[in-house]
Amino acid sequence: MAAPARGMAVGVAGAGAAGARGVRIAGTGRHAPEGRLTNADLEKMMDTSDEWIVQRTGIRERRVCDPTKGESTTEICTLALKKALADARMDPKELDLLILGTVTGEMTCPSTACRVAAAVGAGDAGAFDLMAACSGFVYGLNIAHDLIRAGSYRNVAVVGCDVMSKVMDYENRNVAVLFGDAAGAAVLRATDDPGKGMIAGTMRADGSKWQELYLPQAERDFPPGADRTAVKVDALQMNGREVYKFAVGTFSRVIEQTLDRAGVKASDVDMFVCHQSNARMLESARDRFGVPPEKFYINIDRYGNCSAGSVPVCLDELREQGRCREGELVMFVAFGGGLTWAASLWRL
């Protein structure tokens, strides 16, 4: 096996070492609000059409929280994690750590992770928010895996969630048609089987391109030269053309690098669980690697882009359908604001 690329962790080498421990995904859960924002709804709000949206993105509807019903990042994370704990048959007090990937937390302090940990009854488990935008869950998955593999913790929950509706400018059709709200969670446990867990993973970023996708909270956050009449504070700003170019190039490259480092082929992978940003891009990557549709999950038509909630929602749906089973080889891939990207190849 070739030496790992910079930023690429390879877990295979130590899998058979004496005293080594494995990591298993013991349970998953998801929660999406009942509210639906369809393309027909958006046609009444802005200059767009169902045909225009579907052709360019593959999205037909997205879920949206209703703050008047108390729906928030904390609430939907809590509901998703409770389902994951029940699926893992784990008492919340057994959790050692909670990692929450989100860019739509309730506030800077306390972290939303702390509030979620309290809401599920996790006792004094460690908790922190992780900001890697759409890559947040996969970043958290990689970190949690290595903390468990190293022996620092035994039981770690990883949650990915964003309530994107609260940072949408519904006068900007190029951005607002893309995003929805959802939360997903996974509970990771240490196991005596060292063959289970991450085989290869990576977390990368290119901060020089931050201005292509950002969420300004004050006037000072706008990049030089920004048209102040066209952008709004507390509303997601995106250069769609540049982000698409970045995602197309990065998506295939990170999959290829991860496969190479693990010494496997795309055909060896049982399921690709990818961030849902654009159906056309997902289908293009699938075609490039010759992966059949049943191995490349797509649900963007029903949820839109849920940012950090995207990958864990896909994972939970797949497990519910019996399509991510123990012993199978599964790859998680995500990319988002930062600009960030991450991959994680697991033997479940």
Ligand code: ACO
Second form
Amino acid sequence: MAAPARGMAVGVAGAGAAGARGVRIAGTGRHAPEGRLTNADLEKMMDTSDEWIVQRTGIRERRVCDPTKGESTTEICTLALKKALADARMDPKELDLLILGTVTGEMTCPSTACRVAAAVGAGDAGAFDLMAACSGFVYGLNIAHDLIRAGSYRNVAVVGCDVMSKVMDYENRNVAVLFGDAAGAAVLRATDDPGKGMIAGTMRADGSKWQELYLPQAERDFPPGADRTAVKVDALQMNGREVYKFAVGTFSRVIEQTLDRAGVKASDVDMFVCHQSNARMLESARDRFGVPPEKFYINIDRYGNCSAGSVPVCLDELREQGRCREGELVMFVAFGGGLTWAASLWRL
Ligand code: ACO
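Since the structure above is the form predicted on its own, I would like to see how the form predicted together with this ligand looks, so please show that one next.
Once more the chain from above appears, this time first in line as the rest of the complex follows.
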């Protein structure tokens, strides 16, 4: 076997190592707030059009939290995780650890994960937030998998959630049309079947490009040369063209590397569950690998880009439709602020 690409982990699922434990995705859940922000709504708020948004991004509407109703990152994560626990038929007290991927938690201390763990009744399970922007859920999945595989924990919840509406500048049409709010959760469980779990995965970052996509918390965070009349504190800043270029290249490369490491072809994969950043980008990656539409899930039309919430919401919708079944080969892929990117190929 060739040496793995730098940062590319190769799991043992399928290797049948004697006595090794496998990892199952035992349950999933999602929650998106009721509030809808359609392209027609945005047309009334800024100089944009349904035609422009649909053609460039594929987005038709997004869900948005209403803070006056108490909707928050903590609340939607809690609702998603409760559904995932029920789906896994797991008592919350059985959880050993909760990893929550988000960049829009209520506070930096305590972590949102601690509050969600308390809200679902997870006893004294460990809990922490993981900040990898849109890659947060896939980073969490890889970490949770390896902790279970290594024997450190048996039951780990991974939640991905962002409430992007609270960091949107609705005067900035370049960014505001793209994002929405949602949470998704997966409950991972140790199994005696070593054939189940991650076969190959990766987590990478290039911090030298941080200023292409960032969320300033004070003026001191603005990069040198930033147009201070245009950028705002607590509002997501994005260089759309640069992020698009990065994402298109990275997306294909990370899929290719993960397939190579696992020794499988794109046509062997039963489902690609990818971060929903732009329908054009997803369709071009799908076409590049010759994957039919039914094996490459896209729901960005209904949610927009929900950052760390995108991938777990897709996964839960797929399982609800009877897709992503036990025994299938499923690839998770994400990329986002940092810049970060991650992939995880699983035998479910
Ligand atoms: N409505 C109407 N016109 C618009 C809008 C809008 N909402 N936004 C921009 N425009 C205009 C621009 O001003 C520009 O006009 P000009 O030619 O007169 O200057 C024109 O449309 C074209 O703008 P571009 O930025 O070149 O448009 P592009 O085709 O690149 O699409 C987009 C922009 C959709 C943002 C694209 O660059 C993209 O998808 N980028 C990646 C975004 C992304 O994935 N971000 C998230 C990463 S994950 C994370 O961690 C959050």
